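Here we start with a single chain on its own, the form predicted on its own, put down as structure tokens.
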Amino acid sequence: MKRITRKSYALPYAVFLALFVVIPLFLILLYALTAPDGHWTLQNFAKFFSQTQAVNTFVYSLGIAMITTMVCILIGYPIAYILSNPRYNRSQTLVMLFILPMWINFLLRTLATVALFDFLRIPLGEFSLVFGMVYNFLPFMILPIYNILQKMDKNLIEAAQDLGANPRQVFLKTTLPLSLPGVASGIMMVFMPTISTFAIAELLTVNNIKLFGTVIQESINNNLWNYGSALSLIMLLLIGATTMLTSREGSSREGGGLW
């Protein structure tokens, strides 16, 4: 009987990774490099930089994104910080109240922020959809950035202390150069997903604003596949662009001390 070795547990990874992530990647990269007859063509990604309103969706759509994401960290960050302090003895059912809405499922999430807006009156726009932005995705920024508090080495704060720094240097010279992968990894799991996603806007603006990922879906409901995966490739590619850099703040952050 031929002996199990280690390798073949990772055998069930492989293969999902292969028809869940590298063939759909594979296709995506083959329409949108092809025409509806077959032949290769450049012509989905020209079509898309024509269209001024495609163009500006794009646009759009990422200024929603950097706003959503700095309003989360302008949120998220001091709730982290004060959950993180070890004098807080209820951080931990704290932290267990902002992961409870993620147990339901975030269309459930933006129908009620929805009816909250209708019994509050007020007009679903702009505002009602960074608002539901910041809803659904502010406990994954929260997250990551308490995580790197409650692991950083307290002894270093206590150094910067002994030192003669006072709270405010203590905070920007120690703590906050400290959790910035935290802050970059909470970047990454609120800005992509606000670039690609369509439900919220639809849902929140009654279908007034089109976001990048609108696009996407109109496109492929239309059976307009290869223009559909060419736009697919593009916010690939931006999402590829922001992880790769994040990924290089992070890891030149992780040496961080008083200077």
Given for the second form:
Amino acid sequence: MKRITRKSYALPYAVFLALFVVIPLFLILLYALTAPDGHWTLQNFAKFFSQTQAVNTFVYSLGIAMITTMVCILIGYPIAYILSNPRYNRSQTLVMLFILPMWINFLLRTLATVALFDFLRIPLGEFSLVFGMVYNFLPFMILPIYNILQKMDKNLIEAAQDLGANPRQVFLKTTLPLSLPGVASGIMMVFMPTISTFAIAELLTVNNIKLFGTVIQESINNNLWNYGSALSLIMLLLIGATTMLTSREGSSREGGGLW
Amino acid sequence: MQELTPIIEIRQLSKHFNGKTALDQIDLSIRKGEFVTILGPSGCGKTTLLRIIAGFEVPSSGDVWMEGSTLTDTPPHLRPVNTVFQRYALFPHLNVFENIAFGLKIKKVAKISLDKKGCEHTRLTGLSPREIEKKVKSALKMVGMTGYEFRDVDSLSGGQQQRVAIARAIVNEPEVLLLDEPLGALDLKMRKDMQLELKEMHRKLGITFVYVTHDQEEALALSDTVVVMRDGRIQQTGSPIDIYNEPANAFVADFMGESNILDGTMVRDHLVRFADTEFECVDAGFGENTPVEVVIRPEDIYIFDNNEKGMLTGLVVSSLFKGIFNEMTVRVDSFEFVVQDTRNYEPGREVGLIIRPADIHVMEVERTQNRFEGSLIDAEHVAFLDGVFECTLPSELSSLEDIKGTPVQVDIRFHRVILHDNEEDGIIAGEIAFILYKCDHFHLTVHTDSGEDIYVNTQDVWDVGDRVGISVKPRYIKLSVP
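In place of the form predicted on its own, the structure of the form predicted together with its partner chain is requested.
All chains and molecules follow, beginning with the one already shown.
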């Protein structure tokens, strides 16, 4: 009988990865490149690019995801900056409060948001969609920026002051560039889920606005597995490209991670 | 090239952090072009003082003046000083060139130009890229780092990072360069090389250097003036030679290098008694039979085979080879002297010692016993240092009718204070803050929990930082009316 080596401990994880990551990805690729009758084809991709409506939805989703990410940066960065500055915040409590919503299931949160908009008689639409997404994903932007700002060597700020930088210049020339890896992680954490989301869009626009995620979900629901897989693959490639873009910035400096 | 005008004047400067005093009434005047070293053990306030000059800390009271105007309300970025930080603080997102150019790119210089009508216009403009490049190159040359412009700062060694940090500061041509233990992170060999280079840089630049270190050798080697600090106070200010040869007190003597410090008595002018022997000395003006402290440097004691000529005779207890000399401990009765000599005497040898009058340095003692303010509780108890001690009342106090709350002066001799390993065994507790070996006993400074210090003479070995219980036998608590 073969001896149990250290390598054997990795086996369960290998099985897990194979079953739930590698094989599904392979299946998506397979379905995307075949027709329902099983022969190889690029027809699924051709179908997507020939349908203006599908491409429009894709571009629209991209736009919404970018706006959401942008709004998250604009709101999240100042919050992270204030939280990490001991002059304004000495306790972990405030940080906790900003993360607290993450404890609640996002579907519940989103349903609550719908109820809130109904109560305030604000029509559900683009605004409520972006609001819901920002509300859901803001903590993912705040945390990595907060972490990197907090770990930053305070001597660097003093060094910049010492060299003649006024507070604005200190921020623009030192704090901001040094915190960019955190912003990059934040972008990844927000952009990736927003581009593929469909539940938030469904609930917060009463299914009036279709996002790319919705289209994929509908295709799969309507048994258009091959077309749906092709769309998923396009989305995966897009997310892959974003990851590569942001991680190049992120990996060059340590300490930009989420936690 | 030194001028006598002061460039920095510090007046009555104090700084408290959360009730703790970091700096206590500091007065210091730094001359233009001087190399000043602020020397002291960790926690003595030297870095705080430097940070106040740089503007990173706001003093609790007092002022820093520079060339006649107060700096107190000037933010760091407007002060004509630059700092070399202890751990370099180079910007990791910038390369060597960009790091050094950081200050230059921000700097605005006044440019005077003539318009068409011939009127002068003063305009603030940034330096041109060519000027910046020229300055950065010359700063790099100054620190011996030519050719490293486009290296990532993370790829440099500690010594190289230090050089870049120095270049980044001096390129701005500050009036005063502040250096916060800049060589602390370097190994010994590198440190020695950098010391020489710093000295050379100071000579070439002609600007004022304020240098903070805990390394007395470094201070002696580099400075025009050494400022010795302890517990937020300046102990002594003077040239390296003065500080070494004429220490103001036992702390300075001990801190400035290996030395023999003893309790003694000034019998009369030019005659001092210590180690149960009378010695001729050059000091005078202390009065007759005055308690003093005596410092003798180990290299100033002559050691030779025992014969009748020795002023002291003793037994070599230990001998260590230290390179150019041997360091021997010689026991003379109950006293241990540290002696340095190129010749070696094996442990067990009987030797004679001679000390020349000029090598005996006599200092005034700061105190001869502990003195506290206390108040009586009843006929058998007195409160001081936040503790209640048993005592016996002297006759002048026992005649009082209502003695509760009467203020008294409490005197306790150093060797009457008893220290306990367990805090609970003492009446009050404290922490050992400073230990001075005085040839036949240890003189300890103990920070009691009340905040006041108590001084203790003991034969026992304690360590700095030990928590101890403190008690005093009732008969050794001397009470009097203040």
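Residue numbers count along the first chain shown, from 1. As the structure is a computational prediction, the values presented were derived from the model and not from experiment. Between two forms, the rigid core is the largest collection of C-alphas that superpose within 1.5 Å.
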Exercise. Taking the rigid core as the reference frame, is the Cα of Gly240 displaced by 2 Å or more between the two forms?
Worked result: no
For this session: Please say whether, between the two forms, the C-alpha of Leu25 moves by 2 Å or more once the core is aligned.
Result: no
